[in-house]
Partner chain sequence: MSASFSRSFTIEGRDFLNAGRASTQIKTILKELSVDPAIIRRVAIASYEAEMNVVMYATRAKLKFTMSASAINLEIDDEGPGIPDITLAMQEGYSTATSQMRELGFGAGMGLPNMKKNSDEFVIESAVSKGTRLTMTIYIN
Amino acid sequence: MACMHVCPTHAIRVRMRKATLLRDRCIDCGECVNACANAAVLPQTSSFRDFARFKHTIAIPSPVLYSQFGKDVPPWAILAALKRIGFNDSYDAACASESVSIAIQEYLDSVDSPRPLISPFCPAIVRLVQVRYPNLLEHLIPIESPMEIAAREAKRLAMKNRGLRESDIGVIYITPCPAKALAIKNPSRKKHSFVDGTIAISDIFPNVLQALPDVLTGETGSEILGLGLGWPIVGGQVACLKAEDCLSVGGLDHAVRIFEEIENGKLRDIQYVEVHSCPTACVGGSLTAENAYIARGRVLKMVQRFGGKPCQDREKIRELYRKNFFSLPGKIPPIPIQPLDSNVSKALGKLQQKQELYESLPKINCGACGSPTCETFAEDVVRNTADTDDCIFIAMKNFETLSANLLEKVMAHSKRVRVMNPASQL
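Where the form is predicted on its own, what structure does this chain have on its own?
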């Protein structure tokens, strides 16, 4: 039941020793992947076989990949190693992150919209807002992600320089978490992604590690520069903005607290909130290979070494911003949890039943019933997906009552037998 207990939205149930998922509550955060000791939860990523249909493949690594190797391995070497292991080309996303940071600041300075604005670059956070905080959807800043910007530019350059059609080009994102993979399949604001698939960092790590010695001894490359290298850690986005007007938050518990404060009308003096579902941001994703804190230290060293010089011309990015190069005009729809009943009056009646049952429960959230909390158990009973006897405390109380009644009946029958047959008393 480890996965059930760590799920932040109570989307997992365990019935008959099997875990099931309530899809309308899942935010694809990957906490269950981390918690499962038996690797029974598998992320939906791709493999090299899935990209055989493309004439030209381009790897776009999350900047997290740069933090997975030793301190003497520069980002350019990792991009070169990706080409050695089978990709036709590789493209950096850290520089795209810096351009997105400039676009965010331009939006904050020029657009009058509800404050604070919320970063939409962690798909699990976007899903959390859709499921639990639909009133905050308009706070998600409508700026394209660095992953999508990099994929779009990589395809454009391949078509221009190689004469390829877009359908011939496969862009593969090297991802630190399963949420990115699902966001690519189902983008929140648009019909399709510029990314054609994902491969987990943990899956590709051994191949890159094996290729690096040859790269480092036989090649040279252009350094990857800019503050975009810091995006994989908490505060990486804010470091590129006017930090005094911003917040950085890591972890779903803290995200929930911030969202509730925003809903209650607080934090209006804050312009922008950078939010990550993982406590250590993307370096702590469930599909990474390195310890999150070691990776964070490497990111800080990379920023110190390469972040001082920008990789983007700020005026050029501002011009692109004015041409809506970074804009996402579509709206993000809410994903409401299924009501207790489609009939309003019946739903209200079931809500009352749920509350009455909840009040009779021990409220210790032990999970032995197969529901994560006593409140979710009461809801499951009302939805007819669980029985009241599934609660061990109710079952024991019913057994005690049944035993007492049975004993009382036995005693009554014994007394009757003695009255009818005095010889039985001898």
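Fair warning: this is a prediction, and the values are worked out from it, not measured in the lab. Think of the rigid core as the biggest set of C-alphas that the two forms share within 1.5 Å after superposition. Numbering follows the first chain given and starts at 1. Compared with the form predicted together with the partner chain:
A displacement of less than 2 angstroms separates the C-alpha positions of Arg25 between these two forms, with the rigid core held in common.
Taking 2 Å as the criterion, His10 does not count as shifted between these two forms: its C-alpha moves by less than this amount when the rigid core is aligned.
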The other form holds:
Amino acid sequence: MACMHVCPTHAIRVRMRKATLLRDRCIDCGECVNACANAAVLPQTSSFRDFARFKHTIAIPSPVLYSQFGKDVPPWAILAALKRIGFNDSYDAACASESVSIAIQEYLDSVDSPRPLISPFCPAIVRLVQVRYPNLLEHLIPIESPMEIAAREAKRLAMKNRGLRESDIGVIYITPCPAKALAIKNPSRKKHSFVDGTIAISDIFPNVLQALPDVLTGETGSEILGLGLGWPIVGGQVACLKAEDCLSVGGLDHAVRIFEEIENGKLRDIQYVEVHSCPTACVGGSLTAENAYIARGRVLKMVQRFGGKPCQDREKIRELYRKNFFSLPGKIPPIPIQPLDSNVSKALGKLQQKQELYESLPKINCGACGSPTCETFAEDVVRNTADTDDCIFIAMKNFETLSANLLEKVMAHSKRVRVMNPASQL
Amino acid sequence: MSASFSRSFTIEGRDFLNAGRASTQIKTILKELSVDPAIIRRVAIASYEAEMNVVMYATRAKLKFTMSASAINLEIDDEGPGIPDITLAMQEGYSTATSQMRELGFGAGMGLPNMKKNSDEFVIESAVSKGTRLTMTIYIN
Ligand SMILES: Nc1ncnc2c1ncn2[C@@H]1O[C@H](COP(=O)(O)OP(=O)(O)OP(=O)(O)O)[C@@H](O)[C@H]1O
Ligand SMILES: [Mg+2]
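Show the form predicted together with the partner chain, please, because up to now only the form predicted on its own has appeared in this conversation.
Full assembly next; the chain just shown is listed first.
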């Protein structure tokens, strides 16, 4: 039941004591995964075994992984540790974040589309827009995610340097959240992802931790540089941009408020909004190992240490941008909610019915009926997926009237019996 | 007789905390009915701007939303100071917003012109020291 109540889009119902998902409303945010006590909902990440089919595996950790260990563990050591625990190679994505930031800046400077532009890198946010804010799809900036850019580059390099075929190479993203894992399985657009699978940070954390001491004593590596290291925290993207008038938003509730305003025609003077479904952005993902605020502190420290020097040649990236290196292929389509009825007049009637039923409900959102709120229950009833009697308050009221009626009948009957049988009065 | 649905909201003047609630709920209803997003956007702008004007300038108002298979109607009836010169108020850029309201991002003098632009029928009536009444209709298809 906990999963039903935490779902921000009310996509879960409990029917016959089992949770069911209304797929068209789900935004893959992963809140239910966190809340589920009996692990009925499982994130769709994989384990090492699943990658045996590849000749060559490359781990691309979300830069969140760099914040999960002690404050003196540099990113290069974490990349090296990944090679010791079973991957053939590892590849950094923070540098790709820097490139993508440059591409965003180019886009802001050169394209005159409705403002503010919205970041498309949190898959739960993209789905929220698809499901609830189709009006804002044209605000999503059509630039590929650092994850995809890094995966494509890693594959290209492995093919070039090792003479491998693309199908021999498995790119595994080490993810901080189920949303990324789900996004690879159900991409927002029908397109090919360069990522072949995901493993949760929390699953791989113990192995990396164990491998780190040997790496730190026995190896040296070149530092990972640039402001891309700051991407996993709220404000990390905006810090990479030159544009003023940008916003950074963390948390679905705040995202919804900002989206409502944009839909109402406000915030036109804002250039770019960085939006994360997690309140603390990616360091707060549900598949991480470290406390989000400790991780955030480490990210800030890393940015301080390594952020000063860029990792990319800006001019080269701008050149790539002009060659559409960063362009998101295809349009992100809306995911419309099933209307109450395909016939508008009938739908309006059902809406009226729903409103009337809602007025008669206790409005305490107890969830005992199997719908998360009284409002969703009223909707479910008019959609014929729930029965009015499923509400225990209505059932109780019905029972009261029923028993009162019954009592009346019994009384009337006994009166009649008495009249027919005068002897009974004795 | 064709089916219709209606719902009323009350809006309190000065209540910046709840400002925008009515338009948010109207949008939710329209999305539930799978109304064309372009129409939702027009209704959103019209209802939000009307709601904000009540919050900023009037005492209170009733907003009535009505939808039929062919049109969406918004009726905002407020108690308040009224508008002495409607032609002037309808001009783009005309605003009597205080500096405080401007600080909050209002007062561009675009609300009324945008309401008119986004509706197919727009009627404004006002009586000084009584109130203002707006009627806006947006056709579906
Ligand atoms: N309901 C109302 N009651 C009293 N006066 C109003 C009302 N609505 C508008 N006005 C007057 O008309 C002016 C113009 O309104 P309009 O909505 O076009 O612009 P604004 O509210 O000043 O700025 P913006 O809507 O761009 O934030 C207002 O400044 C105000 O003086
Ligand atoms: Mg206004």
